[in-house]
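For reference, the chain that follows is the form predicted alone, supplied as C-alpha cells.
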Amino acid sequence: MHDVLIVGAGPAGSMAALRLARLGFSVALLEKDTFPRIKTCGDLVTLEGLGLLEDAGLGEWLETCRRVDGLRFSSPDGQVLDIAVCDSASEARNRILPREYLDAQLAQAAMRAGAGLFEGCRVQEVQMGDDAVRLTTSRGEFTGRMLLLADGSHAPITRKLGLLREAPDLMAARQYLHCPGVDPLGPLEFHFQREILPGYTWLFPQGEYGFNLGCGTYTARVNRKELDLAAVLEAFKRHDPILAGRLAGAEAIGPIRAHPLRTHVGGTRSHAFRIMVLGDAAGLVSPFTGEGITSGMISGALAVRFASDAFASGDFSAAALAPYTQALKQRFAGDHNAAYVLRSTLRDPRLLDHFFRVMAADADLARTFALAYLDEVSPQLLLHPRNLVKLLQKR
C-alpha cells in the first residue's frame, strides 16, 4: 500500500513525486517508459521553470545545460526580428533541456527524495474502491489512497476513467539535426510561414546535442489532411529563403515524430474521487506557444497542496478535491483565453506582417512579445489597450 500513485514520469509526474516524498508520503512513480526516452518536444524550459527545477535540486545540472539569450522571429513575407532577452552576465532567462535527458534527471531527483520509480511499468486496469485504488500493471498490482494522472496529451488512462471531455486541439513534429557550419549557440527561431498559420515553425541551436526543428499547428487541419507536417518541415529545410541555405548540409538525429497537444483547461475534468490530474493531460499546454514543460511542472507542486489537505483531512471525495481544479482555472485560464485570441488573430498573414513592422519600430513591444513566447510575461499584456493600439496603428 502506497500513499500516493502516480501515473506518467514527465515533468508533471515526477515533480509531484518529488514533492510528496519529501513531505514524508509513500509514492509509487509508475513510467510505462525505460529511461532515457524520447519525447516530442520543442525542449525550452523558460524561467519559473527553472527555478522550479533548481528547488529540486538540478541546479548544478542545469548550469551544465544550454542557455539562450536572445530570439529570432520572421513573419510571413520574411520580415526578421531578433530581440535580445538576457545578456551573457545576466542570470539566464531559459535553457535548452532536451526531454531524453530532462526527464531522467527529473525522476532521479524524485527518487533520491524517496519516491520509488516503476519503470517499463504500463497500467492495464484502474479499480476504484471506497478504500483504496488499485492498478494492475505490466510489473504487478500497485494500491494507493490517491491517484495521480500525468499520462500526457494521449492521456490513455485518464480517457479509460471518463476523465477528458475534448480531443486534443493541435498537433506539433519536431526533428534533431546535426548541422555543420551552423551556429549551435545562435537564437530561437520562430518562423511563421504561411502555409503554416495558425502556428509556426521553430528551430531551436541545442549546443552539443544538435538542432531541434519543428512546427506545429491546429489539429483538424492535420486530421483534414490539408498539411502534412512532415512535408513542412522537409520543405523548410531544403527551400525556405529565410534559411538561406543554412539546413543544406543538415544530417537527421533520428526521424520525424508528431504528437498532439491539449490546450483546453476544462478540456479534461482534473479532479475526481481520490484522483486528480496533471500536466498534458488537464490541457495545460500554452496555446500561444505549445510549450507544457513548466505548466505541467506548476501543476504537480499544486496537486502536492491539494494532497496534503486530502490526507490531513481524510476526505478524498471530488468535492474535497474540486480547490485543484479551481486553482489550475485561476493560474491558466487568463492566459489560455488571450492566447486563443492572439493565435485567431494571428492566423491572417498580412495582419502578421503589419505587427511585425510595428514591433520593428517599438523595441519595447518587440521584447513584450518575445516575453510572452517565454512565457515570462502574461499574453493577455499583448491586448492591453496601449498595446493594441500600438499594434494596430498604421506603418
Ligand SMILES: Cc1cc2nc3c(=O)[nH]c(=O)nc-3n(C[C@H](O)[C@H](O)[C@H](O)COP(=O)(O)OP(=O)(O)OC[C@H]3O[C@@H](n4cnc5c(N)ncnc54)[C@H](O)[C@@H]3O)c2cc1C
The other form holds:
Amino acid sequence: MHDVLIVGAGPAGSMAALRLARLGFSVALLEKDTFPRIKTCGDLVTLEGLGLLEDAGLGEWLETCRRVDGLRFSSPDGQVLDIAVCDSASEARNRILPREYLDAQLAQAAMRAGAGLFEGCRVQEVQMGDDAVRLTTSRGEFTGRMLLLADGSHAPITRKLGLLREAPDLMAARQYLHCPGVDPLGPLEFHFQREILPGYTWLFPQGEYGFNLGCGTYTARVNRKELDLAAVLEAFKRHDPILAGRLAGAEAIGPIRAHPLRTHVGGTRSHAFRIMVLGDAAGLVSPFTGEGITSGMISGALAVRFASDAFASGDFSAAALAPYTQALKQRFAGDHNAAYVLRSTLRDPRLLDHFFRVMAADADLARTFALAYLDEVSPQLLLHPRNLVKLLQKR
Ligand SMILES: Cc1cc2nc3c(=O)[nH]c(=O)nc-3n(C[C@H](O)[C@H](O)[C@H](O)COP(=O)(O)OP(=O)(O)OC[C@H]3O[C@@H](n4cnc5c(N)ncnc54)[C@H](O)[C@@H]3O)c2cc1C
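Could you give the coordinates for the form predicted together with the ligand, as opposed to the form predicted alone above?
Let's see the whole complex now, leading with the same chain.
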C-alpha cells in the first residue's frame, strides 16, 4: 500500500512525485513508457518552470542547455520583428530543454528523492474503494490512499473515470532537424502564417540538439481536414519566404509527430474522492502560446499541498479536495480567459499585420508581446487599456 499513486511521469506527475517523496510520503510513479522516451513538444521552458526544476536539483543539467535571449516574429504579410528579451546574453533566462532528456532527468530526480518509479507500467483499470484506490497495470496491481492523474492530453485514465468534459482544442506537430549553415543559437522564431492562424509555426534552435520545427492550431480545423500540419511544415521548409532558403539543406532527425493539447481549465473535473488531476489532463496548457510544461509542474506542486492537507486531516472527500480546483482556477483562469480573447482576435490576418506595424514603432509594446510568449508577463497585460489603445491606433 502506497500513500499516493501517480499515473504519468511527465513534468506534472514527476514534480508531484518528487515533492511528495521529499515530504516523506510513499509514492509510486507509474509510467507506460521507458525513459528516455520521446515526447512531442517545442521544448521551451519558461522562467518559473526553470525555478521549479532548479529546486528539484536539476540546476547543473540546466546550465548545459541553451538559453534564450531573443525572439523573432513574422506577420502574415511578411513583416519581421526581432526582439531582445534581455540586455545581454549572460542575463538570458528561458531555456530549450529537449523533452527526451528533461522528462528522464525529472523522473530520476523524483526517484532520488524516494519515489518508486515504475517504467513500462501502463495503468489499465481503476477501482475506487472506500479506503483505497486499486490500479491494475501491465506490471501488476498497486494500491494507494490517493490517486494523482497526470496522464497527459490523451488522458486515458482521467477519461475512464468520467472526469473529462471536453475534447482537446489544439493540435500541434513538430520535427527535429539538422540545419547545416543555420545559427544553432539564433533567436526563437514564431511565424504567424496566414493559413495556420490563430496558431503559428515555430523554429527553435536548440544548440547542440539541432532545431525544433513545429506548428499548431485548432484541433477542429485539423479534424475537418482543412489543414494538414505535416504538409504545413513541409511547405514551410521548402517555400517560406521568411526563411529565404535557410532550411533548404535541412535533414530530418526522425518523423513529424503530432499531439493534442488541452487549454480549458474547466474542461476537466480536476478533483474527486481521493483524486486530483494534473497538467495537460486538467487543461492547463496556455491557449495563447501552447506552453504547458511549467503549468503542469505548478499543478504538481499545488496538488502536493492539498494531498498533504488531506493526509493531515484524514479527509479525502471531494469536498476536502475542492480547494485544489479553486487554486488551479485562481492561478490559470484569468490568463487563459485573456488568451482566448487574444487568440480569437489574432485569427484575423489584417489585424495581426496591423499589430505588427504598431509594434515595429513601439519597442515597449513589442517587448511585452515577446515576454507574453515566454510567459514572463500575463497575456492580460496585452489587453490592458493602455496597450489596447496603442494596438488599435492608426498606422
Ligand atoms: C507539438 C507540441 C509542442 C509543445 N511545445 C511546448 C513548449 O515549447 N513548451 C511548453 O511548455 N509546452 C509545450 N507543449 C505542451 C507540453 O508538451 C505539455 O503541456 C506537457 O507535456 C504537459 O505535461 P504533463 O506531465 O501534464 O503530460 P505529459 O508530458 O504528456 O505526460 C503524461 C505522461 O503520462 C503517461 N501516461 C499516459 N497514459 C498512461 C497510462 N495509462 N499509464 C501510465 N502512464 C501513462 C504518458 O506516457 C506520459 O509520459 C507542446 C505540446 C505539443 C503537442
